[in-house]
Amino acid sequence: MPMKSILAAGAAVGVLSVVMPVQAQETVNAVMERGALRCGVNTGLAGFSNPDSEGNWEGLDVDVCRAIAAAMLGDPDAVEFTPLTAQQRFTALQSGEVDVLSRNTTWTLTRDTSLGLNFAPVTFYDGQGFMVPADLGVTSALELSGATVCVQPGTTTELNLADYFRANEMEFEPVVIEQIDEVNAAFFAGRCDVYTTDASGLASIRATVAPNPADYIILPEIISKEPLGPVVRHGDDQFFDIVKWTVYALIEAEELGVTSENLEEMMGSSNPSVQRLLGVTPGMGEALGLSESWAHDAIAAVGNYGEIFERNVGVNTPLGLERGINDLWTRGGLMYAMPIR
């Protein structure tokens, strides 16, 4: 290779060593300088995001929001929320309206590769499931042939939905609408006979919209996998490991036994393990370019992974989950943290 070309390369090596970090902070600048996140959720799911009577948005995903709040700007309030729906999510994400997504949305290869985005680690384990009126007399998914069927479009809802029925030689009608209160009043007025959406979707829908729940049932086929979590875009690394390790965080301090109750008694432990989480080794901090309490923030403002869990989606909430595969791999679960270490 001529000398000439050589110095160029090195040149375009030194440009790219100079310009990337730059550009891959520009999240993170931009977070820090306005003093607050913004967050696109779901319009209203009850459990994962939706405004109590006076506006304060709660559930799940709002919880994954205000812990990277917390570990960003030591502030769990420093969230601007923007409610979006399923077609609306990805050009907000895209064109920079809000800073990450986090709203029951499921990671696929396409969405991950031609969206330009990065998905982070999985916050709930999900499928597809029905739901159908008890009076309809149906006990399985394979006795729908010939049903009409809502569900919201640009989902893999929509594209689960025909795959099912093409592979099992059935006919459906799909009722396809956008808003999700405006599928909900389709549903329960009649409109169709089926409504198809995320299991957790539908047990939320049933607990919280249905006029009595007890008239509604869903169905036992699970037809497809949704891995839900957040979502940043492609290109911005140290804000991509900022949310994906927020929520390891999250995870490990469940592992560990580590609550918003017990934090500041842990800060005393001699595990470790601990000690790296909750900075008193520093280290983990400086690694993601944040304060050295960016998890011990993260767990005072919204606790452990299975404290956000049990508060918005649990067993004693009116969805009534069972953790299930949404538990600690120590307990037969898919949930593992990576070693913060």
Second form
Amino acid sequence: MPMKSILAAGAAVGVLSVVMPVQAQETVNAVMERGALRCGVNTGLAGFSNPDSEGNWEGLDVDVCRAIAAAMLGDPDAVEFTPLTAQQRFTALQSGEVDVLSRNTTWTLTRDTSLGLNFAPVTFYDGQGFMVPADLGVTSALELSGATVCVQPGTTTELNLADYFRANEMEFEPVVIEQIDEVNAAFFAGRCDVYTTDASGLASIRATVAPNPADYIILPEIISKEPLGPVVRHGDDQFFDIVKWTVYALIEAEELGVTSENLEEMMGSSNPSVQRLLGVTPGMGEALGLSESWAHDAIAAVGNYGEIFERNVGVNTPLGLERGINDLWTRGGLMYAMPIR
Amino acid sequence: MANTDTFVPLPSRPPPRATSGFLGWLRGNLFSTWYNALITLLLVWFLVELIVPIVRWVVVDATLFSALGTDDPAAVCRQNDGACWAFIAEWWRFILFGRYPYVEQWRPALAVAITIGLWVISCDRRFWNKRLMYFWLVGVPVVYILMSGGILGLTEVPTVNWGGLPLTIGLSTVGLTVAFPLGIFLALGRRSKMPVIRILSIAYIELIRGVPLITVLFMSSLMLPMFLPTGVTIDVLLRAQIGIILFAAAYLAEVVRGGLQAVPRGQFEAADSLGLTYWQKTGLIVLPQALRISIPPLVNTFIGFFKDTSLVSIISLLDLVGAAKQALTNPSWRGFYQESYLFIALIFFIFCFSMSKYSQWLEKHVNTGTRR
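Got the form predicted on its own; could you also share the form predicted together with its partner chain?
Up next: the whole complex, starting with the chain shown before.
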């Protein structure tokens, strides 16, 4: 018997013994028994998951966790948040340390398949962009040939940058700096002409770190797709469904005009879609294995998607992001909930 | 009577102006030659250039705590050029205690006070007896119960919410107190005449010293969970703590070995000729001398590890440094790096400086017989 196949068989058994214990509904049962959802979040990302000065988590990713907890357990505070670094996040999810990862994670094919993950619908469409000083006189990224570019190493940001410049036959000189605060300092001190990272990051850096935000412009080109959303591990389809439809419920609520403020009023709505969403017409909760008030509880806790967006990253927050492609499909964005019926 | 002339000395005159007093000191020490004068002037210019902006930033242009009364204190800070002490006023509790539930933060505060109290009495020679052991045996469980709760009407706080100063002090206290005896055994093992024990000790010490602490922490945080079945998890804090203990033990072992080798050979031989057993010889003759010699490098290692605990923030445990960094991710308060780093630097300095001062005192008091 060739040595290789023995080794392969051994490896397969080794992998199986780790993967097999995940049974259907294991996660749902564990969450229900524990009375709390374990949610992996970023250790600190402004507007998405960051603590306030009393140590309470807030942010868009955090609100998604609270919505899921409210839908499953009826209590948006029944969440145990585990802050995770970029390196830790997938191990923590695979090993069962967290039930769901809501941590600005880009949905890609390899992650969806070979890492054994399932991506729930996107909660924020991001993409890599460029910021330049206004007095550089540049209005398009295609005019940036020969520029020095400040970039953080390690993530796909650096790779996208090189790809974009090569594809457009332009030269650039990277200034690679590890720490975000040092990148900021370098850019605003004029050490490089261009700053590149995710567009949401650029907007917040311009709003909060720039000496005078009006002196800097973000170029219209978005050079990469970074769809961010909650992630669960393979093995519990019911839990995946719950996470998926909780996100859809938040988006659907915005489309139907259901907010955390008019929620009780809407319970008396004659619109059949609203009735189904809020459980006035029963059936949806039962199909998910939850109480009929699942969507009602989630919306009561954190509001609809639009409210979550505006509260955490919208134009009236320090990040000051426009809805843009994160607007509803009815207003020209990409947020589209599958029909809840 | 003969007129014997008695010698009456003239009253002594003051030394020449140019060599006495402040001016003389200046002249002798700072302006003795033209190039010394030049260097002095350059340094004075440099200091002024350095200190004036710092004072201006820290005091004159700073935004003080009063800004907190306004609607948006961060915006008030951004309008001023100086330091934003309002940031510290708003966030000091978060930096000190991390995400520990806000209303329960008296518990980590008390736990830190008890731990520091234990260290202080451990430093006092009057307590160097059995009583000290009882204090620790009572103190450590009390601190643990205070932090984790779950009994006596205290709400349970999972370790994932521990942070800030209690984490820094806890990791280094437990790490060093457990690693120290382990280190002594490793040092003795490395000098043992029994080959298996010697080889195992050497292998352990060299393996651990051959890798950075950051990789040990990464291994314990990322690799370990992969070998455990899904759903079975070891607390991340415990994993980091074990990593720190294993790492510190290897370093302390080498420090202790240095002390052991400095004990003169005659001491071993004298102990042997008295017919003492190995453990009597080691415990009564060799170790007391070896550890006394090792005080400066031991304290050096202790201080080093106290600061190294901040590496746990790479596995998302938020010690002082991690908590300070996390505070800066709040959208309203981004960008106040200098203030927060200065604040934690001050806290670290207080602890490390006290340790180093105590070690100087200790050296003086236990080395009275052999001081050179």
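Since we're looking at a predicted model, the values are computed, not measured. Numbering follows the first chain given and starts at 1. By rigid core we mean the largest C-alpha set that fits within 1.5 Å across both forms.
- Residue 220: CA moves 2 Å or more between the two forms after rigid-core fitting.
- Taking 2 Å as the criterion, residue 189 counts as shifted between the two forms: its C-alpha moves by at least this amount when the rigid core is aligned.
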